[in-house]
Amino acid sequence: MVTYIVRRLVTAVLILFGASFVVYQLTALSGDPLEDLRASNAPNREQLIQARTELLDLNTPAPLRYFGWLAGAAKCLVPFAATCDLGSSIQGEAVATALARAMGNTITLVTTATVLAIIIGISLGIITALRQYSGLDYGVTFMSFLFFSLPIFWLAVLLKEFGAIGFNNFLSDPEIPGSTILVVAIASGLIWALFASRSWKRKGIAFVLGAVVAAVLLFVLDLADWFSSPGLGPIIILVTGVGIAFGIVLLTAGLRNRKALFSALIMVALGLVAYYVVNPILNAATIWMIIIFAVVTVLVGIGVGYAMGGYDRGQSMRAAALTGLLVGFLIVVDRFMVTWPSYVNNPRVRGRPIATVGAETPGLDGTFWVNGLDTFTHLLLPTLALLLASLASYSRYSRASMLEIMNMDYIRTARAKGLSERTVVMRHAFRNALIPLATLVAFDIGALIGGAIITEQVFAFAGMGQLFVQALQRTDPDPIMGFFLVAGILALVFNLVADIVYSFLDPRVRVKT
């Protein structure tokens, strides 16, 4: 394995070397970095031209200039040396500084969109495979290809219009009219009916239940002025936590495993206690504090599951740990919700929290929770744009893979042995259905970074995409090469990760040493 990884890394370095040389030459031939100065009427035009020529070393031929850039880029490989030199932009800013700032925003955006697309897309694909040719299958297929076919820039504009401007207008006077409640109730009923079985009677019951639940929920939220002062509170956390406990146990162990179920419910009870104990401490929260709490929660869940025992302690430990982690997530979400009014009423936000441009609110000075909400509101629409565009591929691939697996002989053998459908799907089919998706995830990372260029332009998001486009317009080679370097490294690394994941998912696959 180590020999294989080293060989792949050496190959990746050679690929990056050749590709970066070609990109650098194409950038140098694409335009004149001095074009704006040549057309300038400034009295010191010649001095400005001379200064930029020296800054970018334009007197040196492009092929030789590339090796100067490469020598500076090679310094980035020296750990803790702080000598990384990727050149300078036309404005004189160090590319390493600008890239570090932009890279954090883009990687946060792309990572969030990718993780959500994987979770939601694979879940929808597997569910529709198990419900093949049902209304749910047709509905998910239609919506997936609808969003896949929409140009991402148009999708982003629609999100800005209805997801930001429309919702911000609603928040200025958060009253839900009866017509809106009726439309949402009908939509909710249709969604519930899609998830119901093929019996028309059950679909009708599901439609009525879904419509009534949505209508009552919206009416109660409107009556309580929840959209102005949101929050979950201990009761909602308790009820949701119990539902999470049953859902996780159902998927991971089966409800017959009472030890696993009791372990998960104990974690819900401990989470409710932690809601009152931890809340005062969270006033001075930091990201590291949240991470430490998450690790402690997982360890406590593992301990509870181990102490409960049962015929399979591993199932109890997994169920308790996952339940505790999700209940902790609910507590964090509740804290963000409680902070929402102070964020919305901040003079910098001015009552319009859903951002349409930028990666952060300029001059906003607040607590961890206020800054977290600011990051969330700026990431919301760009993430949705990338998520909806990439959802179709994950759902379709996972559906096709699951259908192929479910028709194989070993699945029929597992059913013939009397195993429950949950065991057949989760233990025997699900893992094998993930194998083709490992490659898709690796390629999709590069595609999402490419999509982020357009999305960042629409939302004026200060990321690598905006840095790349601005550099391209100015024929500024060093920022372009910085973008290419990061994108190329990510693509090569994730392809290597895909090969390694293959060997873990499929025991028949072994990397060559």
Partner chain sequence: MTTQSPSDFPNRSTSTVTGPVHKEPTPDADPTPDVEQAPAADQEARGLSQGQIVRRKFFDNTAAIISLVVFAIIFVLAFTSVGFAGIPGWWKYNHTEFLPLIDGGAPTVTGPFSWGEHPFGQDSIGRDYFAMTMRGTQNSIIIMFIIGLLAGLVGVVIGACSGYFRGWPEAVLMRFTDIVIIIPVVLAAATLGQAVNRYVGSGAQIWLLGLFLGLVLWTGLARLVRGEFLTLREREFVDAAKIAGASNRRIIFKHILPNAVGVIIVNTTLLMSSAILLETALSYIGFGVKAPDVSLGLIISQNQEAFQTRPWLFWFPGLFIVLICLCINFIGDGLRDAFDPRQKKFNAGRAKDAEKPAAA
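Form predicted in complex with its partner chain structure, per the form predicted alone context:
FYI, this one's just the chain on its own, none of its partners or other molecules.
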């Protein structure tokens, strides 16, 4: 195994050398870095041209200039010496600093979208595979083809128009007209009917229930002016928490496992107690505090599950920890919602919360909660655009994988043993269906830092993609090389990780040593 990894790493370094040389030459060819100066009519034009020629070392031919850059970049390999020299952009900013900033921005943007796309896409794929040829399957398949075919810049402009401008207009006067309630109710009923199982009677019940619940919900929310001052409150947290507890136990242990169910419900009760106890402390929250709370919640959940004892403690522990985590998430969401009015009325936000450009409201200086909301409103639309665009491949992939698994002999064996459908699907099929997806996920995480060039461009988000595009427009080689170095190294490393992970997950596949 070690030989294999070492060999792959050596190859990766060689590939990186070759590719970086090509990229450098391409960049040098791509345009004239002096273009804007040549066109300018500043009195000191000649001097400016001179200065930039010197800065970019334009008198040396590009193939030789590459080695100058390489010498600087090679210093980054010296550990702890802080001699890293990736050059500087035309404006004179060191590339290393620019890269660090852009990377931070990109990671905040892309992580949520990727994680959500993976979770939603895989669940959709699995569900459609289990309901092959149902209305749901056709619906989801068509939608994924549609989203697959949508140009992301077009989608982004649409989102800006209807998601930001339209929604902000709505928020300034949150009054839902009856016709909207009707349309939303019918849509929600249709979606519920799609998810319901095959018989028409059940579909009908699901449609009516979905429509009525949606209509009543919208009506009540409208009456209570919820959109101006949202919040969950203890009762909704309790009801949702119990729902979560049942759902998680149903999926992970089966409702017949009373011990797991009780430990999950205990976690909901504890969460409700925590809602009152922790709330005063949350005023001075930081991100670390939230993380520590999350860890504590998981530990408490594991403890509760363990204390319940019984035949299979692991199931109770898992269910309790997961329920605790989600209830904790609800409490945090509630807290954010409570902060919402003060965020919207902040003089810098001026009552138009959903932003269309940038990563944050400039000059906004608030508590953790206000800043968190600010990040949320800025990330909402780009995340949505990325999510919709990448959802399709995950759902298609996991559907295909699940269909293949469900036809395997060991699934038939599991059914023949008399296992419940839940056990067959969750324990035998689902886990194995995820194996081929591990490769895809690893690739995507590798490509994550490279950023979303188009999305960042449309939403004016100062991430890696924008750094790259702007440097390319100015024919500025050093930032491009910096971008390429980061993206290329990550791509190569995650390629390797994907192969290794695959051989761990699927014992039939062994790496060649």
